[in-house]
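Consider the single chain below, provided in structure tokens and representing the form predicted on its own.
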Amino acid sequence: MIQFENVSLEYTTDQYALRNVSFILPDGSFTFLTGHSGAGKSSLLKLIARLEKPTAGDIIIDGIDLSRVKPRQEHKLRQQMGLVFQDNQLLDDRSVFDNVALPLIIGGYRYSEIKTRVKAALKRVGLGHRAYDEPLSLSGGEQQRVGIARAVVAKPRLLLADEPTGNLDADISAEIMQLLMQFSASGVSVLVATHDTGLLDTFDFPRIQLHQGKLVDVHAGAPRNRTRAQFTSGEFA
């Protein structure tokens, strides 16, 4: 479960990325994080991933208050999270296999397990046959699939996706969404930041809407999706 309690992120005096944001996301939920460009979506994801620290308020993940997490514990916490970026952030001088393997190498996994997990992750995103190709030889949609494989290869409990379809056409975007939904169906909590109204219209999942750093709306989603996500909102700021 992810819980924000009156969370603010202030970069300079009176310049807030987020202000008094409160909400609750239960385990296994699939939720959209929406809002205009600059609304605070990326900042919110960075706070969850511990890439930023809040100026005020509390962030609680699975009962752990992040403000009390010691530096040596942050690595273990991040291992429970997978990150998907709009621009993939793949290393062009390494193979697809090596890109997906990076989280496991950093995590100190043995090569035999790395090999097994990477092959399984690539197979799941439909790219098992491209393991030893270079990223630049892949299409944009295939590169994003590699990014997703890298995000899930360590079997995280939480998947954070920041505009994962931002550079893709509608058909490829739908394929990427289907992949993310598959992981959600397997029990992974998924939070997707997007301002793509096409996605929001097509997939009626619970959503959190930000405007100028403030939480302005919570949409529960269609009944079938609300049942699966069991979404609960916090108080509006």
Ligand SMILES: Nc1ncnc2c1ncn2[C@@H]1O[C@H](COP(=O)(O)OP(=O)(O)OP(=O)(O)O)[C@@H](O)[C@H]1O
Second form
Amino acid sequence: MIQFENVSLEYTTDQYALRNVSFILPDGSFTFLTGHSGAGKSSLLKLIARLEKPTAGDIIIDGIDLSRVKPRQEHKLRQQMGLVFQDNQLLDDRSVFDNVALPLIIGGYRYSEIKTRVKAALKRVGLGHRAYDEPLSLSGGEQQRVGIARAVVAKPRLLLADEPTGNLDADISAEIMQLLMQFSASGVSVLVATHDTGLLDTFDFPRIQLHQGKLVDVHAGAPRNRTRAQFTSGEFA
Amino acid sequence: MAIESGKSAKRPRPPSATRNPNPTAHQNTVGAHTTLAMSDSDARQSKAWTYSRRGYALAQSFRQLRRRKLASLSTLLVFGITLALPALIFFTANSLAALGNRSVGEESITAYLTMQTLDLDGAALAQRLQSQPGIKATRYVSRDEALALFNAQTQINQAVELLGENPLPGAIIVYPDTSALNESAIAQLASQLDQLTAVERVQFDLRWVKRLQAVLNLGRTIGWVLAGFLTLTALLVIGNTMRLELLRRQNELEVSRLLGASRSFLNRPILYAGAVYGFIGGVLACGIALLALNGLRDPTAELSALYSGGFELLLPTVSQLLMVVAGATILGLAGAIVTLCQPKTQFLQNRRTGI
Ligand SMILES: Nc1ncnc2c1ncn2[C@@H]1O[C@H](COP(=O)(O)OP(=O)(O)OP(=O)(O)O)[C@@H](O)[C@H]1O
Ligand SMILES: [Mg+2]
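Would you generate the structure of this protein in the form predicted in complex with the named molecule, following the form predicted on its own above?
Now the full complex is given, and it begins with the chain already shown.
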């Protein structure tokens, strides 16, 4: 569960990237984070991944108050999360397999475990046959799927995706979304930042809308897409 | 979660997957070939040890060396050559120190005996002294012999005839042990001799020894200062290389950090790279120093022959070689640490990543 309580973030004084944002995302939820460019979507994801620290308010993830996490422990927090970026951020100097293996190497897994998990994750995103190709030889959509495989290979409890379909055409975007939803269905909380309105129209999932750093709207999504615990917002509950 | 789904992929297709037309359609078409393709290309997979944290760091260090062969080679050469001189000084220090303790000419102490001492007693004393530690040899010069020697050099016959007796005392010439030939040892020996009742006066000449030692001391100081400067230079070279390495790897480091890498995981490849550079540079330095030493041997032997021999450039021992390699490795590590400790080279600032 992710809980924001009156969270504000100022990069420079009085320049609010986020202002008084409150909401609760239950476990296993799939949520869109929307808003215009500069609304603060990436900033919100950064706060969750502890890449930035809020200037005010509390962020509580699975009962852990992030402000109590020591800097030396922050990486452990990040190991529990999977991150997907717009420009997939694959490393060109190694194979697809090695790209996906990186979080497991970081996590200190045994080689046999790494091998099984990476192969399973690649198979899961439909790229089992490309394991030993170079990332640059893949299409944009395929690269993004590798990025997703990398994000989920270490079994994160939370998947954060920042414009995961930003560079892709509609069909491929839908494909990527389907994948993310599958992970949500298996219990991973998924938060997807996007301003792709086409995507939002196609998938009627709960969404949080930001405008100039403020939470301006909360949309519960189609009933079948809502998660058990009600999706709430501090201001709009 | 991911792994559940990963594992379930081995079982008959899970119901959740069939709901998604696109990916599954894709998977179904390639599914049959997947396992085959993977085992086929297993050969292209990196070695198993490179998938542990330390193995990964080490593999990354070597990978950089291999990828940029020319740049790495020139850096290593600079490092090796810079360290070669300190290594050379270190290797020759022992030989030079031995030179300081060696007899260059025929240093000797002359103990003039009292006039009353009989030839027999003088010879016996010389014999006795010879067996003492610190003394290589002694020679008794009787009064007559002294006069004969004297006569050969000067025309003193007439004066002696005038005096009616031999005015010269007997003497014992003491040759100190060459292995312990330094100023204080000689002075001590001289004062010991002086205390003997039969000895009237002791004379010795330390100019040679003093001069040689002064030159050697100066040489040694210059050598160590130079070695210090060059070692510092080597440290800077490594530090600079590591900074470049850090910049080159920025992307990898940023991504690793986002994937949950700890600080030590991020630092480790740089530290290992420093140690690897240091190690290889140290081996190169040893090689260059050995070549130089080999080149110096013949001229040294010639010089040594001119100065009545006894001086030889010794080849370094295995432990000396190992010490140089270890020192260079530590230096490389230090260079990496210095780089990592610098107020961040703007590394890990996530300029490229949106998140
Ligand atoms: N590192 C930073 N330093 C200073 N200001 C920043 C920084 N990152 C973001 N901002 C500012 O914070 C605000 C929110 O930025 P953010 O990147 O969160 O927006 P976004 O919703 O992700 O936009 P986009 O859709 O373009 O990615 C913007 O006004 C931006 O200029
Ligand atoms: Mg953004």
